[in-house]
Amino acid sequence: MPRYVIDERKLRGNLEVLKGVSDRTGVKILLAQKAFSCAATYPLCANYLAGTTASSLFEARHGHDNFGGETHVFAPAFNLDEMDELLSLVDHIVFNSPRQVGKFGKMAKAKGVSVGLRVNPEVSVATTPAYDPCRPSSRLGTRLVDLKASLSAADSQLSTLEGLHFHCLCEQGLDELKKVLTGFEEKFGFLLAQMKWVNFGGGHHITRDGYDVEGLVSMLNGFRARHPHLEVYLEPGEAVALNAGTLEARVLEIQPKGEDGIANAILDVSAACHMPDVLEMPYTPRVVGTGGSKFSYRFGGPTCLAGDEIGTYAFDHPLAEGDQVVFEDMAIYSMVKNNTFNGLNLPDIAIRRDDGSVETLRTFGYDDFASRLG
């Protein structure tokens, strides 16, 4: 049976180096549960991180309930129908534009929830066009022409604003956040003095190895500097649990040869329903003990999806039915995003605990599949 494992060891390791960010920087980060949210490690994230995001009354429901500490929300638009239980839920609600706001911001202020605006700074640094929130014609903020409309109109729906949001970055460095920063102040900072917080996303790789945190660290500081009024937000979901947890598979088939030489490997885990990011990004992943050259395969899945591959790879030994192959960085966007397409059932989810011991949180079956489908 194929599994998810969570490493504590290494998403604690991730923890400390964001609450040293913290620490030093006065900033709040809040883990963004759209890239992770296992609640079982939960109770350890809370030790280290501010609270919560979340994109959907679910999500906050599944914050507020099991993580604690501050919860966020944040959604392109919001359903009226599901206003008063989301409310009752966050601290803090992000709206996507000044119509919104105008629609849900005295409801939101009544119940002491604080209001936020997500804008678009229109600085485009993500290379995945589907994946960058700054690209033209893009939904997702308020760029600053509608922003100033809205502001010069008699009626201005923005009198509840407390906070300003931005996200851009998407699996990125200092750098790409520094020219976004810049892009932000330029546009937005005539509002700043009105405003109570800042938010300024996700897309942080700040536990990437190579990152420069002191960089961070001194960017922060200097923008707390010039506004000593405002709390700040940053909501990493990958950096929380980057490289922290595998996917571990087995070797169905090997089939033979195809025309460029290489092997089929059909494997127990399907990228289109196991690791979806997979085709989505697209990305290939890696794979513990690739790196040779003698044995090539490629690895698909047994869904019967033509473009079900995952990638291909090269070892110095040849793979037989039933080895073990082990995917690494698969515990963020892929048990948040994984699916039953053919009726393929969903790999158990296990932690591995400090001491080497592995206990199994979840397992899957049947009911999983049909229950949702009526």
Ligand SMILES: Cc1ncc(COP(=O)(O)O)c(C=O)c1O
Second form
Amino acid sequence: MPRYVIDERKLRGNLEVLKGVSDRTGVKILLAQKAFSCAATYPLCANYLAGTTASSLFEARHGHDNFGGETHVFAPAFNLDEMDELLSLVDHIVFNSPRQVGKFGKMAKAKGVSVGLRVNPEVSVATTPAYDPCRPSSRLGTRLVDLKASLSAADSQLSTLEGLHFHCLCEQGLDELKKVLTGFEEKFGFLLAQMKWVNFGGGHHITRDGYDVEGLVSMLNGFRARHPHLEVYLEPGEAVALNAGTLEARVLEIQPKGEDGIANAILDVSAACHMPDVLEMPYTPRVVGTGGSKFSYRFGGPTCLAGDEIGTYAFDHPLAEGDQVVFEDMAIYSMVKNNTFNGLNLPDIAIRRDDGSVETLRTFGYDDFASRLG
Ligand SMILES: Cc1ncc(COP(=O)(O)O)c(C=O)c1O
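Alternative state: the form predicted together with the ligand, after the form predicted on its own:
And the full complex, kicking off with our chain again.
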């Protein structure tokens, strides 16, 4: 059976880096659960982070019930049917538009929930349009022009506002954050005196090798010195569990070489089902033991989808049926996005403890496939 294996030691290493940033700046760091939501690791994470952020009612409940600390939520639009329950779970709610603030802000305030607005600094730094919330005609965040129109309306909908939120980065470093922050302060700085907090969103690749952590600390301290009354939040997802897990698979079948001289190797994992970002982003995940030159294989999944290809990898030795293939950096945006297309089972979820022992947290079966299909 294939399995995701979360590496507790690497997870803790990332958490220590993030806590170091919090301790030296007073900035609160939240786990963005959209990237990584393994509740079994939440007691560990909660020793290092201030809480969680959610994109929905279910994620909010998951963070509230399993993690504790602060629970925040943002969505492009909220559903009235879910609002009472959502407000009973969260400490901060971030709305996407003045209209949403007007619709729900008073309800939130009455329940003691702090109200924020996501703004769009219109500084495009993400390299892929699908991951660029500042792309033209984006539906994510309020542009300055729309905010100003709302502020000048007689019945301003923004009386309940206590915080501003922006999220513009995707796997990026300090230089991009500085560009975005400059744009944010130039455009929205006039509002900051009235706010209690600012949330810098996610996409900060703080735990990757070479990230300028010292630079981040001094930039955050600089921001806090300019705005001492503001609480500052970061909400990374990837950075929490970056390189902190693998997906272990096996070779089911090796086909004869194709027209391009490369053999297809069919694995027991699928890009479409078990690592959808490989197709959506798209990217080619790293595999342990590759980098040779003699034997090349194109890895593909066992589904019917012609495009269910993971990438082409070269080894110094030939692969055989039954060989293990280990994909790296598979704790993030994997378990949270996987699916059972074609009736494929979901990989087990396991954790490698500090002493090297591997404990299975969860297995899946036919019922998990069938039970949600009606
Ligand atoms: C609003 C918001 N916050 C946080 C994140 C987490 O981003 P990442 O996992 O890249 O750090 C995202 C990702 O899309 C997001 O949309």
